[in-house]
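Read the single chain below, which is given as structure tokens and is the form predicted on its own.
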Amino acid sequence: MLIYIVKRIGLAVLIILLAVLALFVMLHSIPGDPVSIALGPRATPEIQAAYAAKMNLDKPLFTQFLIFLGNVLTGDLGTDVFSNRSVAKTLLGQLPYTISLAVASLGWAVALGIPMGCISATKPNGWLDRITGLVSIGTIAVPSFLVSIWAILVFAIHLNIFPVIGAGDQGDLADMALHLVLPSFAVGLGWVGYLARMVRASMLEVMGENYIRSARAFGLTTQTIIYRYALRVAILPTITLIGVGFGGLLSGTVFAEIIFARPGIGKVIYDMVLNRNFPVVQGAVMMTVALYAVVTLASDIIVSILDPRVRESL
């Protein structure tokens, strides 16, 4: 088990390093002079030279990459161009909002998707299976920003049940949870179909195993067989999908944070791109990649604990 965890950690570090390299290449492939973009056309040559020296832009590309890589590995994500504040501190202040939104969205997807998959697997190709399949495809097809708009129109404006703007009063957990309902539903609804389809396929495969036939022969009820025996095995691929899908949820939070005017890393990226504040943008991208790698690593470790056969695959 320890060897497997070490290998997975090494793979996660490699992914982060490749992401650093890709981000560095993309930033230096953007047309135009980064100094002129950051300071504007009216900056004097002296100011431009000082800024280039401060940002290490006057050094060779390989040296810039080594400096950039060293800063990332030590947690130094750079300095905000306009406020001269540490990018890491700025993003860490916004990170809890994004994580809470992603986790709540994942909660919607799990709470709706897994039961739908189990219901579909009880009577495959029946009318209930066809209805849940249609609903699953519908949730996959509808984009999150469209769900956000309709959620605002129906539940906030027409029914006046949930608030729309902001993240709620700090310290008031009930108010913050209430502000989290609509954006998390809009982001998580798209993953309901993926989880439902995955659980259904896994359940149908498991239901044909010998130990399931033995459980039926002993007279156990269908609900007991599904939820106590079959689901424990069928849930393993779904856990992996949840880890991979967490990255998709993070990208979906960008639209929700913009539409619902919530604080978060996605909103920061959107604002900083408009302001051409590239140090903050690249720091936010790196923090998102690191978070995605950690969640994927955690899901792989959980699956390896539940199914020891996975440890031999790496």
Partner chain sequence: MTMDAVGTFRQRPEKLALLLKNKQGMIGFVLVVAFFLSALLAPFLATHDPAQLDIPARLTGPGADHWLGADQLGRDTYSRVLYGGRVALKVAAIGVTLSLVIGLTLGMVAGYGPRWLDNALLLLFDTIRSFPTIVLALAAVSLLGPSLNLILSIVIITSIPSYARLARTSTLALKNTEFIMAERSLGAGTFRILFRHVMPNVIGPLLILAAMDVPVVVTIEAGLSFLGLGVLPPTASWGTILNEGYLVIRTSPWPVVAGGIPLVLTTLGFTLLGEALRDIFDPKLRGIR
Second form
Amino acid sequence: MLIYIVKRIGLAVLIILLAVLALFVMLHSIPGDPVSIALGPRATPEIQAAYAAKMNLDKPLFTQFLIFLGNVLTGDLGTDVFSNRSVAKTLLGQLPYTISLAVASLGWAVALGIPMGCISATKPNGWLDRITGLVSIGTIAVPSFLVSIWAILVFAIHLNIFPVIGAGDQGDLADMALHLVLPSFAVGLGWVGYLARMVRASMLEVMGENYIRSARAFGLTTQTIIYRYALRVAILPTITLIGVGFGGLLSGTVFAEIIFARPGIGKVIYDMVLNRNFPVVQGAVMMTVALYAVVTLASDIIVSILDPRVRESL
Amino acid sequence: MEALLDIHRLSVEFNTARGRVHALRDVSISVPKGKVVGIVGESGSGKSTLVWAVMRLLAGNSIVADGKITFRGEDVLSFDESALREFRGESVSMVFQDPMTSQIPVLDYRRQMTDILYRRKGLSRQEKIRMAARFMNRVGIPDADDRLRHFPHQFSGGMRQRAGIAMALLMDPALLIADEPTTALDVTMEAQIIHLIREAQTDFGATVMVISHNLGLIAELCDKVVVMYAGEVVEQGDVKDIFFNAHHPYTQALLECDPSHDLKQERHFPTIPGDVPDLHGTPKGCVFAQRCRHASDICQYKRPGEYPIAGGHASDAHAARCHRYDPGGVWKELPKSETPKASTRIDVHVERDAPPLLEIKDLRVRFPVMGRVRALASGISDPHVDAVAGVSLAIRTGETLGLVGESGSGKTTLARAVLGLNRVHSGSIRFRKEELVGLPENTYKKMRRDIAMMFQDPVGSLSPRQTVGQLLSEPLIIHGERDLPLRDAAEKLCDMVSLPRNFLSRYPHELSGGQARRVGVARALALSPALVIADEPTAGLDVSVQGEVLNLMIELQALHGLSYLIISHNLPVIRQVSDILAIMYLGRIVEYGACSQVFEKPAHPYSEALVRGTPRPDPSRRRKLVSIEGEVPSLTNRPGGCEFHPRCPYATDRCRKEQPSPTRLVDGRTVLCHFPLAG
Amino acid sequence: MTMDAVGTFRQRPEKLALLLKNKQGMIGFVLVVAFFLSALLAPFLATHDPAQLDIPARLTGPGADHWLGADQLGRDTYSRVLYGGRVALKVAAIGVTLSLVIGLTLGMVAGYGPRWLDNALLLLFDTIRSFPTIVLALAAVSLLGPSLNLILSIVIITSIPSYARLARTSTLALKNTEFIMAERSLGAGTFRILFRHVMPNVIGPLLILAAMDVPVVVTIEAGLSFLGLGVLPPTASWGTILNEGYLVIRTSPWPVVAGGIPLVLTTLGFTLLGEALRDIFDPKLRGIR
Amino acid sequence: MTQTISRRHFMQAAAFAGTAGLSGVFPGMSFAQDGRKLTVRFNRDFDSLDPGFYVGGHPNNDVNWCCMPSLVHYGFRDGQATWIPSPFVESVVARDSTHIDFRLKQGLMWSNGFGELTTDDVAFSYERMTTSEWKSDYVAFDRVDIMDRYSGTIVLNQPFAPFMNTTLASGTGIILSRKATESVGGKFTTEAPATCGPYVYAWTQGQHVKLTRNPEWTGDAPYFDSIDALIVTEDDSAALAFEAGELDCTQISSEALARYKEKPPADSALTVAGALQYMWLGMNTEHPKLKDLRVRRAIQSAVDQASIIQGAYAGTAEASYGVVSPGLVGKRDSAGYSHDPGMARSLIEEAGASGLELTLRTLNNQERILAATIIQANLAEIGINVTVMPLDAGPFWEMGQESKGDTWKDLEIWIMRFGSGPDPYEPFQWFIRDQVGIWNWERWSSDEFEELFKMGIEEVDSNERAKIYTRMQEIMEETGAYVWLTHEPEVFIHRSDISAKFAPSGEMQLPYFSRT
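Same protein, different form: I have the form predicted on its own, so give me the form predicted in complex with the partner chain.
Full assembly next; the chain just shown is listed first.
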């Protein structure tokens, strides 16, 4: 178990390093002078030279990478050329918003989707199953950015129930929660259907397994069989899936953050991409990669805790 | 005698996309209290459907069309959900065919067993756990307290089945149903499980119903036997009546086909020609009429009743569903054609003095068992196991060598190493004096013309998206014989293995096991090899079909002067086809010599266990004791000294300390034992 | 026909017929066919040149001339939606086909090849997958400028891992099966084994994945175009219709509705079809997407 | 709704010479603690409060005007915007064309214990600017003569008409504390080492700036106790938020403006801050494809300005006929060409240029893309095939600069928009000969133009200036390299009970806001 986790963490670190390398290569293969790209048109040659020296852009590419890597490892993601602030500090300030949005979206999707899937699976082709089937396919079919747009129209303008922009007053938890409602609705909606269908299919498959038949042959109650046995197994691929699908969820948060004018990593990336503020873009992409790596790592570890077979593989 | 369970005229049908399948027809069986009833039949006989019908756990597309199931006088078919749960939980229990898939993989045994005990509301959790541990101990699992925390995948196959039996016995059931309880297990384990079920039956006073295709197991275990064929009961009666006085032509044929039935080395196997009928329609006459040696006109159109046979052994009525026994019937014996069983023993010429065709010396094949990181972390310097640990053997032209061993003994690895499919660690493989080890693939490829392999799974060893025609011509294409009219060649191969030519356009999944096996044989022989390696040639085949394949192989051997290396765990088959026998245990050959000698007087205790361990279809020769205990150890954990010593009934201190070296006996056999039993 | 141990009947009926019997599959099939036809026949179905400006007709609602209204430049929304379907079809067809072919090949190589190669490729797949698509696309577009080809490349690069992993898993499972062993024992070369024996058995699930991948790809294109990082004007794509429509959403909701609905229907169609195919051919595949 | 949109003829040339008739007073009643709260929107996050190092030409004036001193602010006189003495001074008087006398109020304290605001701080701040990234605003500045602790004189090295309006009143006229600035090494970004103003700020990156009353402030009190400025980059989101009641004041897009003009939300008012932007379609006169004047003239006649104003700006932008914005001296009322596709076609045929393929570069925002799409369609009508290439800010702003790679050679046509201060001098400086390859991407030059430019700087008579600047625009137009497009107005929507004050450059002057 410990070996599994250590190995899995090693893998995650390796992936992050590779992603950093990929990003570095990508950023350095842009046509154009990185200094003038970074500083914009009005910088004087002296400032450009100073910047180049500061960012080590005057050194060979490989040296630059090593310096860059060293900085990344020590938590230094560079300096925002515009505000002169530490990129890491900037991003860490934004991270909680992205995480809270992702968690809220996933949270309500899980809270709704998994029971929906279970209920459908217990009586396949019953009326309840048909309704949840319709609902889930409907939610899957509407891309999250469309949901965002439509949600704003309906909820914020016509009904005027929920706040439309921003993340709410810092420190005012109720206000912040209220500001989470629409974005997390938009990001999570597709996941409700996705999870419901996933759990349903998974449950149906597990319900056909021999051990479910043996459990029935031992006279266990339907409750025990469904919730203690079938769900216990059927949830495993769902957890893995949530981990893997977290990347897609992050993409969804990018849209939600832009449309709802919420602070967060996605919004930072979008704004900074448009401003060509590369140190921040670079740092933010690294942070999403790391975030994703951490989430998949967590999901794998959870699965390995729940599934003794996985623990001993790898 | 009081019947605990009474099945009366039960008919079960399945709705499928291609119409309704009549899986069970008019089945009446009574299970007397305190007895062991065996239900025997080949695949498609409906024996499993019967069990699930009794448990009321049939698949959703099934319909109980007719009949009644009575348990202790109560109508099982009318139970509501809670009555049904009580029936399943308290009264009946099951031991399943495949313990791996029938035990939930993510819960430990403690949880699984306490869950089963949920009906015992009076017991505290601690008491339930203690009870579970007691039962684990009872079925021969030591350190039960500790073992209860284990998950199914952490147990070996035999242990899992023991645990399965413990779970089944936990609620002290009145009726224990065992569905093919030993099919997934090796011979030595099979014997132990049979023993365990018999003990359980006597100790707990349970009534037992055993489902199996294994006649030996039925003979060893049962008091009463029901023979099923194509959804019907064709004959039932006391075990002795069935085995010594079989009346139904199917029962007779089945018993004849069982290779362990005949102890002589015949080199010819009886068979039942034809296939199980399609159950989509109801056959008008007797279900067995199409394949019956004795079938008369009446058998084709009139369904026989179940007629009592006089002079049965026990109070249980002996009856057969055959027109021959209709007291008022009009059945007439047809003029007998030549019985196919006429002894046509084929002799193969073996060149005794010629140099061996294949000679293996000191062969070692190693596998990594874990990643380097894990090994490092666990402090294991050499994370490898020897799957084959220094094996030497030789096969001459025209000779058949039988390689026997339980799963994990390394026999398949050995065979694959010969073909270069597994990397050899050390040792030598010489074919026609040419060294094969270390040969580059392009040189090896030329040798492949002369060495062919037949794989274990008849259907699974055929590339699923290729037609039979493509499969048969592929060896020719690979070896550059493109000029040959491939179609003709494929047709010729079809003829050779007596497969109809129109099969050339079929896909593997459209073939029955026997047909697929014939394609496998044809493919192996396409390039006229000198040596054929056959891995479990009869695995997955019903006994009635096994014979056909073996007969074909033997005929072809005589015709082409082939040598065979046959790998099998099925001793009766090996006994009949082999000249030389090699018995493997943990990657080493423990006994090597003439087949007849080994069978008559096994020299190694392990050989003895195998030879004696095979259940015989002879209810009068039931074994009292199991000869060896335990299971094949893991390769990662080889015992010191003689590797067989933990299971050897004769083991001494020397065996525990000193590793034996191969000893040559006077009759020419080689044995890996300090104290050979013979010679 | 064989009967298995638990008493059900394993069947191999005509699967296409089953698809048509499956109500959801049928709806999906119809929607997908409609998507293909409308995109292919756009020049015949359209009432206007999608790039034709008509400023006086700016933001008119649905009517006899403009069936779905007109956008802020007076272009006919109905015709633009049809032509937008062509962009979606192009992205879907090229993106999915190329990622399937490349993913399949890499996956088979990873699964069948030596362990080190497998590990290296797996690492590569995991690395690619750790970039959220939109984030990667944002970064790439900012570096290289928006274009359809760039979107396609990103779609392909980010989809390859799921195809490759699926192909790898299946190949790995096949690698030690007896029929592959049998081919090897006959002396069949690696190339022959991979493309004649492995590929036909691996490709099925990938095709199902491809069907379920189409909406994802189409949505990525639409999303990027919505952010103004997609196709170049005057090309109409559903995303640009949404993008331009969002600007005027309060004045005229028609472009946002008209650009959104085909996206929803296409997603719905391919999802339903893909799921039906999966349920019929390979129920174990759930969760590939 | 009270429609306060009116064409404010913003400045007269005389504004410079006059003395201020009124000075800025914040509208607050002293310390009425009744929780007056305002929520407004910033359309970008802020990068730097240091006037020497503003980034990207968009100063964060909104915050600086709340928290930092300056000598003059924008204000209104006779309904017209001009500079007014700020609440930080007793007086500001332009003595002559090169001397400006000022006297600071006493007792205005810098935060963090950096003492009182003094003349020395003024001198420090302005001198510092001459070596900063924004030194171009200070080319005419010579020195500050310190009279005493509170009074001094700004001395210019030449008469420079726009100095008050384009320099002192704008974001680059902000005054810093010498001690505080030196204590942090001479420059800072978002954390000012010392502030002095009616408000103090707290910034949460990407989210909002909170302005609260400065307890140490002894000057006029502003009306609002606290102002929450939400950072919302998207105009559409901001408009939605305004409608949902989450904002009291926000700048809006032209599309929203059109909608609100048509159907205003309840209790709201629109205010035009200014229209000092000028947008045109530029052409590279040196590019082989565009060397022929006839081709350029054809393009001038082919582009349908009215469609662009309607299609891309919903009719809310003003038609442009040159680089001088509405309300400024020298603004033209018509162009020397008109929309005439027929003539354009014949010009193209004459030049033998049919089938021409051009690349149109533009910034990647929706309105510009729409404008580009219309131009694309217009040019297609005369047989020119245009590929639109949207670019992000970085590559866009450097594409014509010779010092930033070779793109300038490939540059064909592009949509460009510059902003200016409230003086007509400003736009012309970018098109002189010295600017070829810097900001004069059209790459032409004319001796007459150079001559006129010099005359324009020194001329103070507004009629003369008007003549000079009109002629200069004609010269530009005659090169054929310019198709005048629009002047985009900067329009705000706010609650109608709020009295909102804006700088003509489009920023909110928050301390002057009040609720009626």
